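The chain below stands alone and is given in structure tokens; this is the form predicted alone.
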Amino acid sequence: MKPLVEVLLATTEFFRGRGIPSARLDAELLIGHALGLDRVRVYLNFDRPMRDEELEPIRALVRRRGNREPLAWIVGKKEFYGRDFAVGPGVLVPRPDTETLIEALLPLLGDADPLFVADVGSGTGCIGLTLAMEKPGLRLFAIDKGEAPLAFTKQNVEALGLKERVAVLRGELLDAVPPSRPLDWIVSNPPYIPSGELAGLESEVRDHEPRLALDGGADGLEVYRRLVPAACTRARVGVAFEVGSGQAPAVAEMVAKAGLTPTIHKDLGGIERVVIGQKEPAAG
């Protein structure tokens, strides 16, 4: 029987050979996931002999990661804004950059009850559901057109105990919300990667994550051209969009042309990541 540390080192080297940048971390997380151990307990069990029946499920997970399947898909969850969200094939893995939208928008939402928000292209639901968790008066319409994203959104709604405040709807952009339903805010993280750049993405993204959620057309702005005018017309208070690098000025211009006052917010890397539009300028 091999000790756990030997399995960890061998897995790390295998991942490095497959070009995985976070080889050691991924090895620790996958082995811990298979054994039901957190990273600290993995270290505390370095000398633990590994039985054959324990090694087989580890090998299966290692093969998947070696094929560059996203780690979050394999372990079935990804942390976003301090909460775990169920993820898997068919949805984008939540990114830390998207937390910029949460941080920028939360102070603007106020404490109205009810506050009606639509999350267009919900995916895992991480944006809209996080806002709902942070604002008890918020009522959410989580909208997507894919079966897999809707299934994961529903799973996360259930896990977070939000069934009474969230409607999960299938449809194109805002079509699923009846025109008679007032919406205070509309938020979205649309596909924004230019089609010509998809081939250069990391294998985890290019070969696994859904193209529909990535491909923003020739310049990455195809969905914004349809969504921004519609959202700005429907929203009673404002809109918030995540954007790709270099796209904020163009999206802000769309927001301004639609009659809202845009502001741009940078992520932790200094990239202009979020465009917020309001019917009236924010106080101060």
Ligand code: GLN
Second form
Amino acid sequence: MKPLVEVLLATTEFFRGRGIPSARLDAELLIGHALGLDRVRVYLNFDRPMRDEELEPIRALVRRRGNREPLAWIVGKKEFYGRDFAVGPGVLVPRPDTETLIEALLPLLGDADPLFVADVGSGTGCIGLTLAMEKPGLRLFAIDKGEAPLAFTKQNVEALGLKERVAVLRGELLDAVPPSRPLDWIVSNPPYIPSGELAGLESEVRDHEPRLALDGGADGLEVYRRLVPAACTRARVGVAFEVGSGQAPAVAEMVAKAGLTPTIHKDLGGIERVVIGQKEPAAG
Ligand code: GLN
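Could you output the structure for the form predicted in complex with the ligand, given that the previous block was the form predicted alone?
Entire complex below, previous chain first.
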């Protein structure tokens, strides 16, 4: 038997050796997760003796994190815009930067009921489902072409109680939504990392998170070239896209070429992160 604090320190050291920048925090979160304790309780239980049967499951989790699996996959959830989303192997972990899209778009959506929205490449569903939670009249098509993302989207639809207002569809871009179905807004966080830059990313992203959600082709813009014209033609009101660093002007130009009025929105780090296009020019 060892006290919890010893397990914590040993885990922290192990994580440091594996090059994990937030070693101590991750050790606290993982051990807390295994024992059902929040971080404060981990601290309050430093002296608690740990039995071998308790250590076994912790070791399995620590080994996974030591292999640089994303922490959120191991604990099975990630907070996005104040709500927990189920995540795990096979799906991109929601990023705080993506909340920029939510914040920029919400004031433009209005309160129409019904308001039809499609989220292309839904992943966990964090974008579309957050919009649906914030707008009670919103009906969502959550679309992905990956099996794992679709399973997580469905799980999150259930957990958020959105089954009545969300259809989860498998397909390429917008193909799965029949042309007869009106779409007011189309939103997407498509893969936008230039293929050649993937190898330089941290191991959690490079070796674990799905290529499908990351690889944007040679210059990172390949999916936008297909998605932006299709979405701009199809959307009755507007479109909203997350973009990678430095890509906003190019995507805004695609939006303008399609006849919509683009605006660019920065994330908290000051990076141009979101391009919104509207059919009617904004007043003022
Ligand atoms: N924001 C993600 C990253 O930087 C990329 C997501 C994407 O390609 N859409 O890892």
